[in-house]
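The chain that follows stands alone, in the form predicted on its own, written as structure tokens.
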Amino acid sequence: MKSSNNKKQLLTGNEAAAEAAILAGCRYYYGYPITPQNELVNHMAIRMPQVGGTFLQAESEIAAIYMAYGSAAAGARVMTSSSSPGISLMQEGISYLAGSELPCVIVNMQRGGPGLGDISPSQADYFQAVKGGGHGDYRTIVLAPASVQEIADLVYDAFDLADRYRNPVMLLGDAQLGQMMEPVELKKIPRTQQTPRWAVTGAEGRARNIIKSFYPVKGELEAFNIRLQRKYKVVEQKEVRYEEVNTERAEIILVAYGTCARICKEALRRISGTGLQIGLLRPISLWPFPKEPLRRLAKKAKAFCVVEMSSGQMLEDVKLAVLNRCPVHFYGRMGGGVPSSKEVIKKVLNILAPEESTLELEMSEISQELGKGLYFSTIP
């Protein structure tokens, strides 16, 4: 499917990620098929030859990440993608990318786990993504879209961030976001194609570049790691992204990302007009994590409730950010289970029950509203 700029197209999240990457200047893609991100691989197989790019189905996810490493070292914009078990296989290569300071965009459409798991949506790769799933003191910038349009928008940003900080950037979606279809407006980003000054090009007319992550001389590796940590602090200062919904007077603040944030927005819509003061903070950058906004909200909120499709992985970062200023509750589903807006509302009511004198009335109003039927809005 060829891009039609300034017109909305109906695309899956996987297709939107692929097409946005092409419009952002990506001309090298290496991947290996795994559900639920196969539409991305298929789209790249069709489109890359059309734009003069290179598509290669690698023999494994391990091969794909190191092919991406090679193209990144040559100064190209490159992307790879997979789903949870495949991303696990890529972790050593991601560590090498960070250790060599090479830009690369990696898409993970998460599925249930551990192990082979199933092909249902999950958010259980949070630790793997934001804590650095490979070895060493490195960080991966992680962006979490909540709609197909945002998948495209964040892919553009991911390539820019990868180049700016010479670092791998991961787009962390899930099976539902990857395979749902929504209208998307794609845009071609004006960009001057220049070979980066650090790229390996044959060293004609300048000092040669050496790309490596091996520092055998005593003290060199520590000095390099210190410099990396300085870079990561700059990222934390400049690249935090989040969205707030109805947080000004909220007593309970939901914290959720991706698909769970969509569900929480639906819950807020369903309880609108009941008198309950509920808000949402949606992290868009999972690393760097929006710690300061959470600390600010913790000064006035009665409690937080983290909603995840996991056993509570982002929960730990929320607790660290809040620093016991107020209670942090949790509602999660695991192994491909997806929370409903009704379940989220029930959890909120359980949190409020000991404190709200008008709870019975509110519960009655909400029950009537919920009785009209639940649905997921296509607007995140």
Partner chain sequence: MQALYRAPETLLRVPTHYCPGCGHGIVQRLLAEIIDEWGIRGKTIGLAPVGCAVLAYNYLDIDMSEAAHGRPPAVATGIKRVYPDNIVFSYQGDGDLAAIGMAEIIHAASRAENITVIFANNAIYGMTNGQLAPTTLLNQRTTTTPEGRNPLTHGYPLRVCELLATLDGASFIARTSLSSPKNVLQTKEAIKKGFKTQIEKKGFSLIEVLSPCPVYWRMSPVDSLKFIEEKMTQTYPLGVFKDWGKKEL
Second form
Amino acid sequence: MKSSNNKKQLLTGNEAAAEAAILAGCRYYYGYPITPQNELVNHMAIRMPQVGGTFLQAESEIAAIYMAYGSAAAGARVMTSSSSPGISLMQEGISYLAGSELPCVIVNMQRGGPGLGDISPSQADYFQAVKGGGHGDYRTIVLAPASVQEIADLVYDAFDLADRYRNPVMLLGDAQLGQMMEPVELKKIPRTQQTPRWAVTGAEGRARNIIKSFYPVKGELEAFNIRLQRKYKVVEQKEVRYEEVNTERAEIILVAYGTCARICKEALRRISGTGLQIGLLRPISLWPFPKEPLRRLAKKAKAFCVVEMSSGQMLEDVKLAVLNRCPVHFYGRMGGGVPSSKEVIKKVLNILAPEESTLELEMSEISQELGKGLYFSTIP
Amino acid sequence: MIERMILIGYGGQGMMLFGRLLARVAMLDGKQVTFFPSYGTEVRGGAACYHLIVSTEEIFSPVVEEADTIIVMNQPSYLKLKNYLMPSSHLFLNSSLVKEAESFGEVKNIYRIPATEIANELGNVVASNMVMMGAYNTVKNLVPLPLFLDCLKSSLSGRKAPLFEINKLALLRGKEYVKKVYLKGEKTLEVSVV
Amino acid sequence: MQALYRAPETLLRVPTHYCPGCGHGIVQRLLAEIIDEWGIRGKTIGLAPVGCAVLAYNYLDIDMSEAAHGRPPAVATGIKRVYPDNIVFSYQGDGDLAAIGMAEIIHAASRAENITVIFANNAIYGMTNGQLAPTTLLNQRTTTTPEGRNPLTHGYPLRVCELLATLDGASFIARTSLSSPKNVLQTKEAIKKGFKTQIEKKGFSLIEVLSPCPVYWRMSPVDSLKFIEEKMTQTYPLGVFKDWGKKEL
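What would the structure be for the form predicted in complex with the partner chain, given that what you showed me was the form predicted on its own?
Let us now look at the entire complex, which starts with that chain.
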């Protein structure tokens, strides 16, 4: 273990996203400061000039997303990043990127909302990210990392997916993931990048290229939309990513992504050895959503419990996937609240034995129930 | 082995540096590490709270719910520590600035270190974080001290280089103090089970 | 027989969607002529706005991209940063540039972004049926100022060249018009100077072109040209406001 850590760097999630982007061949970054993703902006400002790339602090998130649009139209790998309020401002641009079929990686380190909210971790932008906060029938591929290492790994993935499908890809993190530091090993993946044939580069010796999303001739827009939807179908078939923990024998399956998934894993660890059979399904791609695995698990599980830092947004997708095969419970915290593993366990117990747990068991009582010192013991 | 720590103090008391350094050293020592700064909107003088988890196993929740160790640098922070306390917690108080208002009956391991006074005696109040580090690591032996000093040295490069000696001295004073007052010749606790 | 004058090759042989007497076709023809004369088709990338000129890419045989309303300077920035040696221009109307896109144009100019902006000012929103533009003249009737633009309720006409000329990053800033053949030729010269500004990497260039909109001015094309000469130029005087960094007016 000691030797393997030598290759690792201790980075914040924000810095890891920036470094991984550079390793993925991204040489254009446009951004605007907003907490909790400032480390990403600052890191790019230092690193881009070192690798011969472009860093530009835009006058607004709106300008940043359109600068990214420009570099994407020119055929370059490009990234922008922000946090919730700034991502709201970028929604028009994301719709245009999808409409013009331009690849672009967008990082959202979510913070509490609505409005100015606060700078604490949140998952309340799920709808916006997954259902498309901009106008029109489009989809954004959304990837949800749960560690600093996974941020780096998914950034490489995000660039490849963006290029493969000519579509914006969002990396959906939160204030916790963006600002926390963990050891990360950055992969150097050799990439030969060619300027795509469709890019605007100056039409030297070839027919001109046009980047557009305007189809004023009747029927053209519908045909374009049909083509887009076919593309999205392929993404849904091929690009679903998820992790399963102890789902084989689980009676109750927790469903959580990002920071909440890690808290659920902590809950799983705490109750291991108590005889309770609890599993976790962690969606890594939020769109495309892992519907099939949920349907499969719904055949044998007693119930699902979705855990989110929101009022229950991913919950709707879980319900849609499971339909009425199995009850779907929910535990959520909002506005900067982060659920604790104790709260998750309490919720699980409540699902298993509602008649007892409705008495609002105190944590210490639950602790006694599950074995002495459960909450106060370190993990062996 | 897992060590879940909370470091709380004012912004500017060097707890960020302390936490990052400790995280880095633990990483180089082959451990899993998660370090999360959660601070207020002020850069200086605001409440700063750092969650640091060091483990030989995969770290799941990055949030410290109950802490094995709490290091408290000032009075307002002291009032918040209850949220993380459990009977087996080790509590390190900067007794120069923390005037204890309540007792935590069940908590046995409380170390009162006059870190600000010691650092002042050495001529640099900012080194109070290293006094606490010296005391903490002597009790809990989380990381090898030589490795910590190496990393401290490399983190103080350029015009900050002259600060290394005073930080090292502060660290040793913290170590001496905790040995003299609390450990009195007993063997230090072995936390690391590598 | 030698041809003395012919349609530029870069101008595609298709009917345009522009109304009779509209100025956009003239400016786009000038662009095509310059691209042909300088042989820069393979190096030029254009930005089409949202507004009447949105379909400019249907008429110019060069690489072009759309941009959302007001955002061409940001998109042009993103392209120019990838291809600093190409010629990147945006073509924008008054709503696009002076209303919704004011932040983008000011900051592109302030950054000394090496792009050229062709700003067609016809003092009205054409594509959405003739509403008030930031550049609408005082007392001018539009669908949203049916009694004429009243400064007490609608504010004053916005002078883009004068505003941008105050910025250090703005290198070449000029206002021309399409009201006469002479002015059309001057417009062409100004666009050439704009392109030259970016080729020589001297910073941001903008050419404001006073352009007729007979339909929403509710005039004949001929009267529209007169209106530019007699009325528009009083609020928007022609001239060079910044010439390679030197303030002219």
